[in-house]
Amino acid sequence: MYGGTHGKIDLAIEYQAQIPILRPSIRARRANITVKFQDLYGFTVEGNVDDVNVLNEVREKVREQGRVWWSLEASKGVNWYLQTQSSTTLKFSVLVNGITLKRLIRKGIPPSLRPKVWFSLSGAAKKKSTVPESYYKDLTSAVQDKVTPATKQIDHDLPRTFPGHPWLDTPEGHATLRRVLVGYSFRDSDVGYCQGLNYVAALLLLVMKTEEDAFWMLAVLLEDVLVNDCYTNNLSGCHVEQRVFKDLLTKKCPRIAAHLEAMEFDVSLVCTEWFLCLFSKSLPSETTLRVWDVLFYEGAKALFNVALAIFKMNEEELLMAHHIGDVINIIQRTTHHLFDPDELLTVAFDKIGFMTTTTISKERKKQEPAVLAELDQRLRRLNSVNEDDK
């Protein structure tokens, strides 16, 4: 499909075709009424005529977007990018292309090329590469009539995840996701699985299109990109982000974190489901995308920078407000409506300031023997608790 000029015209035209404008009605732009659409995932989303004017701004983006990469392609060669890993020397043409798919990656890949783009830099590829290849159909074949507490629980969240969606809320669709979700709580039974996963698992299937690269983006996801344990039973390497982010508000937002301790609001109230879902929940899923596309490529520090933007970006109405509510009220609609994802990565990354994921691992050592005397208390209390009931 990528081997030759023709095939990778015949993808651009295909390419374009797949992000259509979107016009509301004469009588929805008058009234400035709210309107639904289908994004290009097939979510259906609602908004008013000037939510729409911003997605086909972002769509023309887009756009230009995929004519830099296909011009880089024919000029570089197919899969330019890899030449920044495969290297082991510094030579001047390798750093380049590093700076210059950072930057890339930073204003989004094209949708075409997302799959094969994260399949490669995510390290999915090297994954599955060290397994036979029937690993996964064996897998899946040998535990599809298994019964576990994880599996009652995957079918229980089955029809809760996007419903409504015109392919995820199917049969077909539903069987999919069991497949993937089941498949990989047999993998790592101390992951097992954890609500959240269904998310995204859910959303790496429409973007990777077959089950099994979702499968393996999945693994990567949990056993190389992210914190360690952050999807364990007591989930103690989300509490460990939790309190590691509460940190970083602290020297990143001054004024807010100070503001949101006198009104003594945990942040944990909104970012427990940035962190477990990845903002899959949160976020429109194009800008969850664009997220993820950063997200693969510089690793888990980029989820820090993007939540820290979104308290950024509502600094002054955040400051004035003083009931829990109307933070938590403030913070989801401006995560429901956040169409523009430049706008959200241009405050991650170039106001927020320089993060390296050696800081982010500095401040986890640091967090995480509280995180696991808190748990450990939790524990002794539930124990004393049950022991009492006898």
Contents of the next structure:
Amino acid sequence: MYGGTHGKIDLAIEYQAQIPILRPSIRARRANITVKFQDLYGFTVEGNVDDVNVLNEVREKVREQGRVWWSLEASKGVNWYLQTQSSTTLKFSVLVNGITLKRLIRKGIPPSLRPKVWFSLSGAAKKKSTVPESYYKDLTSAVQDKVTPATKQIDHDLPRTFPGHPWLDTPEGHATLRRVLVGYSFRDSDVGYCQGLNYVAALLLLVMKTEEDAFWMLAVLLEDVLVNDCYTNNLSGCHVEQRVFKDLLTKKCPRIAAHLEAMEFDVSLVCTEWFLCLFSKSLPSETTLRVWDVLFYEGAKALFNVALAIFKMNEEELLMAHHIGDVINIIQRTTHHLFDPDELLTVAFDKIGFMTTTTISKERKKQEPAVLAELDQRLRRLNSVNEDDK
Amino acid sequence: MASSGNKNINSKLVLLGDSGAGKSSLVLRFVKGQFIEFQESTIGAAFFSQTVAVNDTTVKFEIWDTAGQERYHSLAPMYYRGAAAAVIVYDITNQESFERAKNWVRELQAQGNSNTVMALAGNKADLIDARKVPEEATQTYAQENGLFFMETSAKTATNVNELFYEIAKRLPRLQPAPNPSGMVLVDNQSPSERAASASCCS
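Show the same protein again, this time as the form predicted in complex with its partner chain rather than the form predicted on its own.
In what comes next, the whole complex appears, and the chain from above leads the way.
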């Protein structure tokens, strides 16, 4: 049953081998035409010649980061980063390693090390170690023929998840994604399946070495990394995050917040998708994964930093916009063309300013009662509407 | 800005309906003239714009295409709030999607703005052999509820442009003002006069 995963890995290696350094022809340069090409993870992207050049530079930077990480493995020992997590030791070297690691992760984990580093630092490895070895295999084989509202929606969404991707959009890709999503829907029946998770799980599959590891990454994400109830029933956690985000925008980017408010533009109109798909539908793949590098190490506050950065980067242009359509175009043009992850992450973590997980947790606690009351009130109003009608 | 006889108006339009009914496909057909068999599932909502000319007026639709899964329902008010038009989409081969469409109609009637132009679109009309929702009964339902109804096919493009054109025509701002006194400031009227003018227009 894991045969599929091997095929995928081969394919992933093939991409990397096949991708030549793209040299746009002089004609293309002159005409400034849009070209289509495949990125590091097999996604077809459209961009102009500048974008191609940026992607080539990013590839070079990724290689450079790889050398940095490997030399650290050599000097500090394999799995040195795991020692930074042990809470019992308070040795100086551990603290130093911790600071080094945080900085390194913000600069990006090389794709070849990503599966291993994510798996241990996110807590997925620990989660997996608490259940019997055969857990995933038993779970997926026990539920493979069951039909629930969740499985119906999953089956409906499989061909609609990154359609056209050379591995995800194949019978093997669909079957693998299905096992992960269906398996999870039975692990947590409160979540079941929520649209959006298909994109998250698909990208996890492309990164992780095995589908089982992708499953555990999904589990740790939903159970420990993200806010509670982000994907359950009425998405209450997602509503909470949106309110927290609006408050943060007012604090960190007051001019933009005031301008958009005057336009009666609710930022949640564009941000909801970011928080539910963790940027996988908006940013280029390597940029998304760089965000996830930080997400899995520093927690969900990283999502706020990145979302704020997208607004911040466009401050002047946004202040000139007076139509909703223009605001959305500015934001979308930016997100789709952020091929250089550092451009985004520098703003997100150096310019936005420091935010702690504690601050975010406090903000969430503050917003939660109002969100729950509002959702409850809405539900009651809807029920009464439907009853009057019967 | 608007020279005599030539007007440009912006109108917010929202699409609501069950997952897989074809909301995104209708928008893609209308905005880009394309059809894709497997359209990426929409999360939250996607934004598009497209213009329609009605006589001497250009209507620019600002379109919000929303996610269909039941649990996304709690996000919908953000998108339909202040909408000039709402298109409620169901799949003619799926009875359940029609029931959900009716729920949307009820919700908009209760929560929405009474000026919102509501249209009901029975999509996938090309799949006539698999039809589960009869056209005639739906027509009656639509009339009873003051909805503009059309069966559409995003795949074959049948009635797609027509649907948006008909909505544009029905926008209150394109209708000739029925009663100029309706514009008079409330202060100038006694309460009884106000009640009279309100009832005569209904």
